[in-house]
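The chain that follows stands alone, in the form predicted alone, written as structure tokens.
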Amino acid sequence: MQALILAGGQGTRLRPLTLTTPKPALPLAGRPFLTFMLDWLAGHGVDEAILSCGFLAEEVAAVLGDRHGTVRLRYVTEPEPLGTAGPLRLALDQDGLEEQVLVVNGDVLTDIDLGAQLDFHRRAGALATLALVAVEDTSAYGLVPTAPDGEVEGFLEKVDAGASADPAPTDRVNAGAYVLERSVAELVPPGRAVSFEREIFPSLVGKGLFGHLDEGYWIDIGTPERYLEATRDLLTGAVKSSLPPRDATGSLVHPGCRTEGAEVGPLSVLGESCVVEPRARVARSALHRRVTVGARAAVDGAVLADGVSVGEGAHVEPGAVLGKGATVAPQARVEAGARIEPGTEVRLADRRPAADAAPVRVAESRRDG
């Protein structure tokens, strides 16, 4: 079975993180994140995935090679961002389909049943399946009408769902997850942006367009607060991952890290050579690699990028999201839902002598270069 990964957007909702490293190759769980859709997919058959790449393309390569367990990988790169349909056109003009594709976005954490998908798809006889899940916020997605058959009656993308007063006509949303026929590839113009959502499956309703329901795990990772939701579900278990055991506060802590003297956890992962200091606390975070917490300093609910430096007596509050390289200073504060670039130093906003500074609750920054 082949597989196209949608992996080409910039992801600009994850930013500051994605402002240095593609989404695919992004650290999760100490992971990059494609490799737990890798091994999702190659659990169902997938023996190949064709990987359509547009932002920082060579890096994604460079992280994950041209295989991953039993999956071949190929690339295919767009010039400009050809939408959620272009690509896979692209992938048909270069090197050719099989007769039956998945297509699948390379944003979600999922372990929805494709096997299930696949069989509904045959015994339908259908040009296109989509998979659904159920929501109860319906707001953020596109909604997906169905008969009692599967067939889907309409295709409602957010903007236009969110649009009436009216209550949503259904809680089944567009998982990102599709097996097509080739010859939907074909129904894709060449050399431009082209939507699934907005032109190729409304043009397919009523001629082959089904949908299947799934109640397996499935979260989009797009946001700080989705990717950190991930990783806690990656950690309690409540989706299916091969990452090994977690320790009696669920949280994980890959090799060559120093924590020693340090509280770590509930729920967090460290990355590859961090350092925690004596006294020091992290809970409820992602650190990626070589991030480094000083000792008495606090973070708690957050997301540091590679080689993040958190000063003693620091405090990172619940979502805050530092980019690659930032460094906060010793007592410095960065604030609840804070965004700070990479390379960005975090300052102390009031440097009174210590007999009478308050405490602090506001820092500085400031962009190297």
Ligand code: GDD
Second form
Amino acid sequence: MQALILAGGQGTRLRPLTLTTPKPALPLAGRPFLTFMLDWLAGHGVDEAILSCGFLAEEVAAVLGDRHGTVRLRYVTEPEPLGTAGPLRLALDQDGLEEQVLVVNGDVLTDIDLGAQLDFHRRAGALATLALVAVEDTSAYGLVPTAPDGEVEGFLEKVDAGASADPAPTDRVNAGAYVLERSVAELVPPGRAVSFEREIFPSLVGKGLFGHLDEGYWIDIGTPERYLEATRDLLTGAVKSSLPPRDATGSLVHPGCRTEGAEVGPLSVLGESCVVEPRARVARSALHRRVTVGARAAVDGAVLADGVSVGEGAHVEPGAVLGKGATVAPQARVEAGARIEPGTEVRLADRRPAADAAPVRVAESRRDG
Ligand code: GDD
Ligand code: MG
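Starting from the form predicted alone above, please write out the structure of the form predicted in complex with this ligand.
Then the entire complex follows, led off by the chain already shown.
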């Protein structure tokens, strides 16, 4: 079975991480994110994945190569963004496609049963079958009301329930995994950006478009909050994966790390070659590779990209995301939810008048924010 993975978006909601690393190649629990998706696809009989890349395409190929286990990887790089459906047409025109193809968004961590979806698709004689999942807050997704037999009644991409008096018509959303007949690819106009969600699917309502509800694990990792949630779910085993065993705090510390005398955990990931100095604390956080955390510093609920350096006694607060190579000065504080650009420095009490600057205890500098 062939699968086309949409891996060409800019991942704007995951900046600054995605300024330097494309979303599919971002480390999640210490592995390039897309390898989790490839394991899932392989488990459902996919033996060829067409990676549809655009933004930072070379980076994706450099990280994933031309094979993942039993799955052959092929790259189709678009000269300019072709949206979600345009890449399927490009793949068809470049190398042809099999009779049926799976198309998946390249940013979902899931164990949805694709085999059951495929069976349903064949029994229904569908043209296209969308995997659906039920979520509480539907606003970030495509809403897909269906009839009892699964036929799709409408496709409403990111409708803001708050802006309309009507409640959302369903809690079922597009999970970003489609079984498509090749003829769907032929319907996509060539040579321009085309959206499945805004053009193709709405036009197929009543013409063989079906939805298949799945109750498995599913998350779109495309925001820092959901990226951390996915990290936690991998660590706790809420989603199946082939990760190595976690330690007593539920954390995963990769080879080449040094953490003696530090407190690491709960539910944290240290990628290769990280250093956490004595009496520093790292909790509920994802540290990519070669991150250093100085003595007595504290990092909680944050994401630190490759090469980030947190100075002695500094604090990184929940929801902060630090881009590649960013540095935090000793005793400085990175506020909750802050986004720190790659390679920049967070200085001690940036907004404190110079005369007042030193020496500063952490407790004092915290009042500044
Ligand atoms: N090749 C290519 N070219 N890929 C693209 C492009 C493009 O121009 N634009 C986006 N993608 C890829 C992204 O990299 C991502 O893997 C996937 O297409 C979906 O794009 P997102 O930007 O992540 O969309 P979303 O999360 O807001 O919404 C989509 O996913 C939801 C489920 O997570 C829609 O499909 C919704 O209907 C759906 O509910
Ligand atoms: Mg997404």
